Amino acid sequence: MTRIGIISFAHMHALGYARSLLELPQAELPGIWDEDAERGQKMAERLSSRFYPSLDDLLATDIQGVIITSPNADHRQHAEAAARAKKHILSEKPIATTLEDAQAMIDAAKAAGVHLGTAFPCRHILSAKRIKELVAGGDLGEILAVRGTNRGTMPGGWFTQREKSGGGAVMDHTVHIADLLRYLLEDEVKTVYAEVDTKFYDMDIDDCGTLILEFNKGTIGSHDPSWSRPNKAYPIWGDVTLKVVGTKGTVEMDALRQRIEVYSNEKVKTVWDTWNESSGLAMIADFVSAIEEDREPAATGFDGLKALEVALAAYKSAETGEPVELPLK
């Protein structure tokens, strides 16, 4: 049995990914610990775990592995102390807020022989995998273009915290379809071009941009990561959508289509009722899996620093208004 704990609840998808280790027969939620006392407690008691009001008393157990959700800039801190705790690790996206600290992250982990993998639930996507197929097999031949969309609600809170954060939209939402690009393309992001604002709502942080990627091999791509779901009227957090053209062929996903759109009184506006395979159940089965087999997760700390470094070259080119060549120095 492998035994996980989990470091912070301050992200949203704390909840889903303890859920996830409760559903796997091989894992074990045997222990949380939170910065915020009360929130930790009311989640042990939910999940029939324990709270450990101490990080190393918690780290100090027989876990083999954590996952960690706390915010954005305080994964160095978690990652650098379970790597001494000899603990595998999992981080939420973005990996860290800066290279500097991913790339500590990396080294920590390194240095203690733990494993140290980055939150990508869309590599886990049946309809990605499939498309990662197809654009291995030469089904589509040679990849002209690529159009992506990570488009969501405003999660508020520390998201909108340039300090915990590092940055709004474009940092929460760029990772994720930067590292599936990655993923599939199997190429590097050569350059990025993006213009990034604040449209949507009054605050001091970006919810909304274009970003224009250039690769290696040069395939073109597009991604749009904004905030620009309504919080109240939209049916669900956002959407994962994808576009591959090829020479011989053209693919599209929508990772979130099969559902059934449900409407009632209770809720007061539309619910997606979705029945695709979990993602997220899946990719902390992978995690379980690589700790079991002494093996890298799927996505790894370098592909969390490669995504990193594509968000924060949006933020420089949008500032110079030039397009920013990687990888950034």
The other form holds:
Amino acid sequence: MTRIGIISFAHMHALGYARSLLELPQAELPGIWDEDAERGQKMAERLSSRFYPSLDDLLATDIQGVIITSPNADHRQHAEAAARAKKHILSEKPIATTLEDAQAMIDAAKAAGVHLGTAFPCRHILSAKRIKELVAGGDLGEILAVRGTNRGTMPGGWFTQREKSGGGAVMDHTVHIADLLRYLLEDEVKTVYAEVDTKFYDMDIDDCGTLILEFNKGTIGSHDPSWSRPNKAYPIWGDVTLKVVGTKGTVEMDALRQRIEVYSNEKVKTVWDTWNESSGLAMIADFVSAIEEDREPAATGFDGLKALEVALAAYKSAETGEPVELPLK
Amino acid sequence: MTFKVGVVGVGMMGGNHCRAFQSLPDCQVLAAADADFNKAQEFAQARNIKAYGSLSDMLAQEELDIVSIATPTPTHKELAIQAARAKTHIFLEKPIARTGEEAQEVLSEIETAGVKFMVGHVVRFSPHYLKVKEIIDSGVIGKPAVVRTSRCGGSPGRGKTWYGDFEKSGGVVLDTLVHDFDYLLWWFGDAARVYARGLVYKGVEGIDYGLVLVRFKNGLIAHIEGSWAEVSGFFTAIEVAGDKGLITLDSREARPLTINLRPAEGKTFRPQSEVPRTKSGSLLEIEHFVECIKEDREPLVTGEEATKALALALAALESIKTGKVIHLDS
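Shown: the form predicted on its own; wanted: the form predicted in complex with the partner chain:
Next comes the full complex, and the chain you just saw is listed first.
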């Protein structure tokens, strides 16, 4: 049995990860720590787990790994504490808010001899895995262009506080597609140009933007990470879409397209419910297996750093008005 | 009165123009010209009109009120100037010309001639785009902030015609996306800067693809996708996100009619979907043009606007070529 603790329920994904741990027969969730004790206690009750008022106390138990779902800027301190306690780590994305913090997390895990993964569930979307097969198998020929979106509603809370999140929509929603593209193309982003702005909400952090990318091997691409789905009206939280253009054909994914349209007088707005196999569950299962098999999770800390670098490059491009070359200095 | 019309260029668009003029009660198509005289003859015979091997021959022999031009882009300037000097009204397929200088020459000749002139930016007459504009203008989605458009299909002429010569056609970014540039400029005003990536200079045979990012002077961000890489049929999409709401439209989902006919022995089944309409885009734009002549009005698409759409396409191509951000100064 693999015993995993959860550090903080600040990120809304934490609840889904916790449920995945409970659902997996080979995993359990013996303990939770949260900087908000009231929230931590409530979650512990709801998930039949135990709340530890002190992170050190949770890390002193015999858990083998932790999932870090604290605000982005806190990932580093929590990862370093977990590494010191020799716990394997799955960090929520973005792995951190600076490259320096991301590298420190990678170094801490390496020094402690534990595995560090980044929570990139998109790699586990079955349609994305199918695209990976088509790309790797040469069915699409040479990959010429890619076009992604990961748009969403505006999450609010600490996501819009720069000191905690490190950035708005571009930080929140660039890394998933950046990672997916790196994974599919087995290539690194070479150039990033971006338009970034705050247009939907009256706040001091970006809520929209679009990136144009070029990869080392010449594949061109674009990505839209905007919080452009109207919070009250949109039928689902957002989207994950990807188009790949090759010399032998194209493939298009709309990951949440396996949807059922729900019309209810109780809700007024239309709701899209989905019935695809859960990529979040597959990702947690991969982390649990990685611990059991003593291997790296599907997406590593380095993958987290490289995806973060694309988001940071987008901000730099928007600031300078020029395309930005990677790796960032 | 009846307007006497001559068409130049007897390819697919020339056929569309001809059909549109022929269906108007106050227009009569008298002749067709094409640099390939055999094609002109074949086209003319099928329509019981006269054939010419060039516009100059046609103008020398016929008394025309309107010349409709649907020839390869680099020939637009010369043909439009010939027609202007013959004092005929001119309907010109988009883009207005291949270069900004050529477009300016055309405009100046048109002004001197005092004839009516319209470039076939047909999307302005498309009912779905007009509906999008109406919804934006109603204010229901608030102030538009992020726009995404797609115009995707296979390579025109499967890359074997002049379209496949990107120096001539400008590839998907000029030939196809000039439609999107035109209506976006019409809706949202001037562009401030553009950055683009595309395949146009990469020499991939029969395939082009472009991703164009435009920042408008009003702050709007627009992502414009153009593809000549699709294996499936042609489609378009548009999404406009504003600070109060969002509208989305994908032509692949706007198909009121699907026809499934049991295939003949030995044939493979092909589903067929249609959007039945009483008037084609070509008919709507040409009907408008003819009305403007009759009523002495300025057509909806002005020469200056067509030149701005061209300028944005050329800036996108320049960005693709140089990897630089191009700032538009107009």
